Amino acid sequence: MSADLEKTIDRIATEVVAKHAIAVDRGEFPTAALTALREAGLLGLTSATAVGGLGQGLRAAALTVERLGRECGSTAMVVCMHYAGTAVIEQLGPEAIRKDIAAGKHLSTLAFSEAGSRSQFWAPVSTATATTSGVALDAQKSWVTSAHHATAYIWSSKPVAAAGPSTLWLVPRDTPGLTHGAAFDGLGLRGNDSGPVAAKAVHLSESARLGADGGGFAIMMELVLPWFNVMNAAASLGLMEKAVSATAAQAAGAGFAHTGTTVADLPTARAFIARMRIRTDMLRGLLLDTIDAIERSRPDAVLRVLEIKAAAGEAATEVTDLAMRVSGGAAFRKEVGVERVFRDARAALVMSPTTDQLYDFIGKAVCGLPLF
């Protein structure tokens, strides 16, 4: 990624994303940030130059999400999901949609998780039934980021006729028969418009299918999982960077009037901040190594993809815990910026694939057992 592109991303993060972060944390969708990203061509960051995009890959997407995550976890997650959906459409979608994404006219997202299979996103229980003119979808999708704002969803279902656990579809948000539940009012990531989407006999043309019938599982594992895990970890890294900087600033500025010293003068506080810095730098190293493993098709690439999200979720939780501890009562004030990242960081632990699921997969991989 060029230095000019990095400067543009940094400017948007500083001037737009940070400005709206508290409002987004109250539940406002990050429209201003997405507008700025669209105007800068960054919604088409990973779209091919042949369709008008910037032609960047996973590394640039991760760095972008990480920089946004330093200012607002919800904004970072919306963009993470958009780039994950774009990766599928770039490989399997129609050229017209690819051009719309490159031009910033299409916001993508994933619709995998379901009430019936919970966080095991790779095993949909929703169906796609053949009709005389296409297929009919029936589903209860439980968590869809940008549910009310995405242009279309990358949607999973059981296959129509083929063997295999799943098939993928491109489903426009305004398709008749789709119903959208209220966005969740939760602990963290409160502005990413995550909520349920249901389908009742939703009609689609066969042309809406992405890849082969029954080929969804391979697409999820080989394309979506690497992109999502890496970018999700990048979002966690951004939250950690924010926690370190906010905690250090708070410690340096919080004084003891009776001694003329600050919290940063306490060896215990400095030790905690040092631990935060080390854990953040360690995660950055693992993230960059994971991207290198994917780009070079290293033999350990699959293991790294599994490791990076699990490591990021644990590290972000630890670092934001320490941020609250060092900052003390001030951490509970929203303007300090610590309690927001503390809440947002928790999502990575339970967002599919969950940390516990990843530990099981990693253990199987290390022991030479099949993952599924």
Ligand SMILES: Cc1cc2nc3c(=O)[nH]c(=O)nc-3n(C[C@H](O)[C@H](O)[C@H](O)COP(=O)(O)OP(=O)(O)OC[C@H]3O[C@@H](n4cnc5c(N)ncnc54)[C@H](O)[C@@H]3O)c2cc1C
Second form
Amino acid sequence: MSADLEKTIDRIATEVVAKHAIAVDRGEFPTAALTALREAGLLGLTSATAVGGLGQGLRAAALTVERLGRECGSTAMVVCMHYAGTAVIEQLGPEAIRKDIAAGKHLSTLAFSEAGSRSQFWAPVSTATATTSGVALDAQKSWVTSAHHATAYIWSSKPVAAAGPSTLWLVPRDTPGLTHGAAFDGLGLRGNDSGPVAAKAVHLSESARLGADGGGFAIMMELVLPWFNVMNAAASLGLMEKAVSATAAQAAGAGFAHTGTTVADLPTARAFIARMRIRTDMLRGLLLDTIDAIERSRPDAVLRVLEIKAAAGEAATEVTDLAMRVSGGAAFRKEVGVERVFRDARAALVMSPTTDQLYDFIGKAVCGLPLF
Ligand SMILES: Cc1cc2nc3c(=O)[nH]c(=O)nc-3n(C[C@H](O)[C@H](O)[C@H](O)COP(=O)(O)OP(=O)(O)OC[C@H]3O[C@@H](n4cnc5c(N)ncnc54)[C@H](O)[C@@H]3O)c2cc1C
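Could you output the structure for the form predicted in complex with the ligand, given that the previous block was the form predicted on its own?
Every chain and every other molecule in the complex is listed next, the one we just looked at coming first.
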């Protein structure tokens, strides 16, 4: 990523994302941030230059999501989902939609999780049934980020006729027959507009299919998983950076009048801050190594992709927990920013693939067992 692009992202993060972070945490969708990103061409960051995008890859996407995550976890997650959906559309979607994404006219997201298969997104129970003019979708999607704001969803179903666990579709948000439940009043990531979306006999043309019938599983594992896991980890890293800087500032500024010292003068507090710094730097090292493994098609790339999200979810939980401890009562006050990252960081543990699922997959990979 060029220095100019980095500067632009930094400016938007500082001037727009940070300014709206408290309102977004109250449940407001990060529209101002998306407008600023759109105007800077950053919603098309990963679109090919041939369709008008900035032609950047996963590394730039991860750096962008991390920078946004330092200011606002919800904004980072909306953008993470947009780039994950864009990766699918760039490879398998129609050129007109690719151009729309590059121009910032199309916000993407993933609609994989379902009430039936829960976090095991690789095995949807929703259906796509052949009709005389295309297919009819029936589904109970349980959690969709940007549910009321995305232009279209990358949607999974059982195959129409082929073997295999799934098929993917591009489903416009305003398709008749879709119903959108209210956004969840969640613990963290409160502004990312996650909510359920149901489909009842939703008519789609066959041309809305992304990839082959029955090809969904391979797309999920080979394309979506690396993008999502790396960017989700980058969002966690951003939250950790925020936790470290906010805690250090709080400790340095919290004075004991009777001794003339601060919390930062306490060796226990400093040791906790040191642990937070080390965990954050270790995660950054693993994140950069994971991106390197993917870019160079290293033999350990799959293992790294599985590891990075599990490592990030755990590390962010630990670091933000320490931030709450060291920042004392101040951590409970919203304007300090520590309790927000503490809440936001917990989502990574349960966003699929969940940390516990990843441990199972990693254990299987290390033991030489098949993942599925
Ligand atoms: C803020 C937020 C935004 C989200 N956005 C999206 C989105 O945009 N698109 C989307 O598709 N989904 C999204 N999700 C859904 C997410 O990916 C998970 O599917 C969802 O959080 C799982 O919740 P559940 O109650 O169904 O979990 P459950 O499946 O009931 O899991 C309960 C527990 O069982 C464990 N578990 C389940 N299977 C296994 C296994 N095989 N091995 C070991 N442990 C296992 C889990 O780790 C978890 O600890 C979002 C979730 C959140 C919280």
